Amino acid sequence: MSNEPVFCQRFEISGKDFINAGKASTTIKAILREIGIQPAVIRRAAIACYEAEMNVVLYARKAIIELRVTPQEIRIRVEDEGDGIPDVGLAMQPGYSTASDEIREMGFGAGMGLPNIKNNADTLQIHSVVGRGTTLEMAIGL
């Protein structure tokens, strides 16, 4: 079986764009449904993608989310331009957050974004450079 993508699409996300926050993950959910992916897999992908998208809106200047679907898996890559994550290990701990008071007042910043992504993806790789940005690569098997 080929590992070539049967579907690929990119989405641009802007930091601090709360009006459009969540649109990419909602679109990805609809695409996966249309392709015929199982609902349980769609749910996991939608949660992981939403958490990543919100991290961009909350903490980065902009990002590209790329969805690739192969016969074996769903791959989601999020590459942002932002401040980066100084300590990825610490950021992966549930409850750890660098959210400002403003972000917390909006109901975000509970420190569960990255842990929720990890819990819903079969694999998660994080590469971050302080002052440049962060790249998340996640995969969910079909």
The other form holds:
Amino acid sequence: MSNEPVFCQRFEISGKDFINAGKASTTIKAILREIGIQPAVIRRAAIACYEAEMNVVLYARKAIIELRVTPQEIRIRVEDEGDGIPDVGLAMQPGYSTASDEIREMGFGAGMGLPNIKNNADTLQIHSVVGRGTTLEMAIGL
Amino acid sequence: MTVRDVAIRLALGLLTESEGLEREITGGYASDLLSDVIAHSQAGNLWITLQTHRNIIAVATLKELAAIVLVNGRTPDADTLVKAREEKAVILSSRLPAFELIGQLYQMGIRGAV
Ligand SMILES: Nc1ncnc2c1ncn2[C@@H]1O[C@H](COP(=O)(O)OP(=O)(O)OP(=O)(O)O)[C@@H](O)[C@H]1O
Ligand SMILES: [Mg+2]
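Switch from the form predicted on its own, shown above, to the form predicted in complex with the partner chain and output its structure.
Zooming out: every chain and molecule, the one shown earlier first.
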């Protein structure tokens, strides 16, 4: 079997852009539906992607989301430029959040975003450099 | 029980189009934290909340929720309604606070997933 992507697309997203927040995830969901991916897998990919996208909107300056679909898996990479995460282990803990009061009033800040990604993706890798940015790479097997 | 049945019995206001009212309700979930709803709600649930901004539509769509029910007579932001139309999400509103509304839903037989 080949690892050649049958599909690859990139999306640019901006931090603090609450108007377009979630659009990349919605588009990715539509693409996966069009390619004929199983609904249960699409649901998981869309949730994981949405949480990662919202974290960029809330905590980073900008990011590139790359969607790659191969015959074996869906791979989503979210590479942002931002402050980075000082302690990834801590950030992964359910309930941990640095969201401001203003952000919390909008319903963010449960500290459940990264745990939701972990629960919906088959694999999740986080690489973060303080002062530079964070890269999330998640994969869901087909 | 459908979204329409509940809306009629509890005199909930319908803030979106009449599309989606025949959805079958599988249960309910109450929370004002979006990622908590993503983690714990089930497809077909009624979501009881006081959040009104546009991101509630993304959450309802991602989780395939039957309807969003706003409490305390809250009204959604204008762009929330636009987004709801695009995504065919249903928004209902109740004048009751969450505690009373959920009590009534529970009496009607609607349960959470435990
Ligand atoms: N891309 C990122 N850049 C910088 N910090 C981040 C990023 N993603 C997450 N974090 C940090 O990790 C914490 C936990 O993230 P997580 O998504 O789990 O929760 P949250 O965003 O605070 O709340 P929720 O996702 O439940 O609305 C955040 O509060 C933030 O401090
Ligand atoms: Mg988050």
